[in-house]
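This document starts with one chain, in the form predicted alone, laid out as C-alpha cells.
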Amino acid sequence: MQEWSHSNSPVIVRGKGFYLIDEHGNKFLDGIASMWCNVWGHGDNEISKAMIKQIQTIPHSTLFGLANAPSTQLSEMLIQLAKGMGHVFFSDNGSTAIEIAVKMALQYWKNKGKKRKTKFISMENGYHGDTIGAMSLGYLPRYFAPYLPLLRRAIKIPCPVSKFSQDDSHDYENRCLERTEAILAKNSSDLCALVMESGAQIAGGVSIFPKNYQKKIGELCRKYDVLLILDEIATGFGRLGNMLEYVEQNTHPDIVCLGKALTGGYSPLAVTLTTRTIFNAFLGESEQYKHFYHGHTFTGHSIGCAAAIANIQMYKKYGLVTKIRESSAYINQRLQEIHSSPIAKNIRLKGLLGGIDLYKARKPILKLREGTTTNSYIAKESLARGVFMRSLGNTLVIIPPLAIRKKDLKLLLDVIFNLVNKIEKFA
C-alpha cells in the first residue's frame, strides 16, 4: 500500500472499445477485463440499451414477497443453460454467493435431520472471495491472515497441479484423488460439502485442472454423502473456453456459483443455484423454519437481471464461445515465443485464462533487484506501455475481455513479452 500511496494512478473518466481512458485522454488496453469480468468492451451496445429500457420501466423492485420480470425471466435462461439445477438464488457479487451456497448446505442437512454435517472441505490454494465464510474456505495465508480469529477453516484436500513436482502428471492426479478419498472417508459423518472452483484456480496461482478431474470429485462426493458446491464465478460464460465449465466436464454439482461474466462486467449480480432436491428440503409448515433465511435489499436487481439477459443474448448472437476458441489459438501460438525465456516457467493456457510464472534458480522472482515489487513493476510498466495489467505475485496473468478483438489481444501480448523480457535483466 505504501508504494500505490505514492503513485499517481490514472482516474479513469470512460471506456470505449476495449480500452480506458483517463482524464488526460490516455488510453489503456483493459488486460484484465475489469477485474476478469468485462465481455464485451466498454461503450453502447445491446446490454447498455437493455439497462437504460429497464430504468425507464422500474429500476428495481424487491424479490421479498414479490417477483420482478427481469428475474423471473433470467432464472428460466439460467435453469436451460446450467444442467441439472433447478431453482435460482440472487445476490450481489461472488463472495456473497459463496455465503448463500455455504448457507444453503449446512441448512439443507439439518432440516435433513443430520445435525452432525457441519464440516466443509476446500482445495489448498483455492479462492472464494473476501467475505468470512468465503475467507474459512477459500484461506490464503498472504491474502488472509490478519482475519485468521474471525475464520472457521475448512479442511483441506490437496490441489491436483504440481508446479515443480517431477512425477509423471496422471501419477500426481491419482494420488490427489486417493488422498481427497481418505479425507472423505475419515471425516464423511461430519462432511457438509466440498467447495472448488470449476475447471481452475485463479486467484491462487492459475492452476489449470487436469480434465475430468472435478467429475472425479463429485464422483467421490456422492459415495461418501457430501454435497459439492462448485464457484464457477470467475470461470463460467466462456473464460475456459466453455459456456458453462462444469456442463462441459459433465461434472454433477449439488450447487453452482455464478457471477463477474454474467452481466458482462456491466452491473453488479451474482447467483447461487441448486437443484431440486435440495430446494426440497427447504419446504414444510411455517412453524417448522425450514425456510432459508437471507436476503438482500438488492437481490434479484432488475437492472442488472436486464443486463445479464442482453448478455446471454449476445453470447448466442455473436457466436462468443466460437470466438473465444479462436483467440486462445491464437494465444497458444504466440506462447511458443516466450518459451526460450530462462525466467519464464509453467506456460499454461485454457480458452483465455493463461499464467506465466517468473523464476530465477528456481526462486520465484517476487522483487527486482532496485528493491521494486514485481507486482508494482508490472503495473507501472505494463501503463506505460499503454495496457492495465496486474500480476498475482511472481505469475503473469492472460485474462483479456472475452470478446477480444485479435489487434488488441496481439497488444496484449506484446506488452506482456516484453516484461518478461526486461525483468530477466533486472531480477
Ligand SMILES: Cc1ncc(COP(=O)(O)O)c(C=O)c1O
Second form
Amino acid sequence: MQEWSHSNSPVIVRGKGFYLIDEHGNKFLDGIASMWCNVWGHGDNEISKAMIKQIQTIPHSTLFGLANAPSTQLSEMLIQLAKGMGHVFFSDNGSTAIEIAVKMALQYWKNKGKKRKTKFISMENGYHGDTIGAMSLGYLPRYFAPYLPLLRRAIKIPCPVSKFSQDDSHDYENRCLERTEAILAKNSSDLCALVMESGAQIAGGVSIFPKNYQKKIGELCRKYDVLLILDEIATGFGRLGNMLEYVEQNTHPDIVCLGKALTGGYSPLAVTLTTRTIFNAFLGESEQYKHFYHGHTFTGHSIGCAAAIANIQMYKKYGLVTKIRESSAYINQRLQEIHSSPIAKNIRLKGLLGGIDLYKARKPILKLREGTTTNSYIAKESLARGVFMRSLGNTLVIIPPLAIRKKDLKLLLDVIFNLVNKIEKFA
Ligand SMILES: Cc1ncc(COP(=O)(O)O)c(C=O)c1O
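Switching conditions: you have the form predicted alone, so give me the form predicted together with the ligand.
In what comes next, the whole complex appears, and the chain from above leads the way.
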C-alpha cells in the first residue's frame, strides 16, 4: 500500500479496443486482460448493446421466489456447453462461486446422512479467491496469515508441476498421483470434496497440469467417494485454448465454477454448476431443511446475464476458440526468441496462458540490484512502454485479452522480451 500510494498510477477513464486510456490521454495495451477476464477489448460491441437493452427493459429482478428471463436463458446455454452439468447457481464473483461450491458439497453429504464427510482437500499453490472458504482452500501464508484464526485449512495434495523436474516429469506426475491416492485413502470417510483449478494454476505461478491429470484425479475421487470441485474461473472460456477445459480433458466433476471471462469482462457474474445427482439431494419437504440456503441480493443479475448471453453468442459468431489457437501458435513461435536467455526458465504456454520464470543461479529473481522488486519494476517499465502488465513474483505472465489482434500481441511480446533482456542486466 505504501508503494501504491507513491506510485502515481494512471487513472483509466476510457477504453478503446484492447487499450486503456488514462485521464491525460495516454494509451496502455491491456496486457493482462484486466485481471484475466477481458475477452473482446473495451469497445462498444454486442455485449455493451445487450447490457444497454437490458437496462432499458428491466435492469434486475430478484431470483428469490421468481425467475428472470436472462438468467433462465443463460442457464440453458451453460447447460448445453457444460457436459454433465444439470443446474446453475448464480453469483457475482469467482470467490463467491467457490463459497457456494463448498457449501453445496458440505450439505450434499449432510443431506445424504453422511455427516462426518466435512473435510476438504486442495492442491498446493492453488488459489480460489479471497473470501473465507476460498482462502481456506487456497491458503497461501504470504497473503492470508493474518486471517488464519477464521480459516479451516484444507488438506493439501501435491501440484503435479515441478519447476525443476523436466527430465522425469512423468515420474513426478505419477508420484503426485500416488501421494494423492494415499491421502484420499487415509481420510476418505471424513472427506467431503477435492477442489482444484481446472487445467492450470495461474495465481500460484502459472503451472499447466499434464494432460488428463485432472481426469485421473477425478477417477480417484470417485473411487474414494469424494466430490470433485473444479475451479475454471480463470481457465474456462478459452484461456487454455478450449471453451471449457474440463470437457476437453474428459473430466467428470461434480461441481464446476466459472466467472471472469463469462461476461467478456463487462459485468461481474459467476456461476457454480452442478450435476442433477447433487441437485436432487437438496429436494425434500421444507421441514427436512434439505434446501440450499444461499442467495445474494444480486444473484442472477439481469444485466450480467444479458452480457454473458451476448458474450457466448460472440464466441460462436467470431470463431473465437479457433482464433485463440492461432494466437497461441504465434506466441509459441515467438517464444523461441528468448529460449537462449540465461535468466528465462520454464517457458510454458497453453492457449493464451504463458509463463516465463526469471532465475539467476537457480535462485528466483524477486528483487533487482537496486532493491526494487521484480513486480514493481515490471509494472512501472511496462507502463513506460505503453503496456499494462503485472507479474507474479519472478514469473512473467502472458495472459492477454482472448480476442487480441496480432499487432497488439506482437507489442505485448516485444515488451515482455525487452523487459527480460533489461532484467538480465540488473539482476
Ligand atoms: C482460479 C481462481 N479462482 C477464483 C478466483 C476468484 O475470483 P474473483 O476474483 O472473481 O473473486 C480467481 C481470481 O483470480 C482465480 O484465479
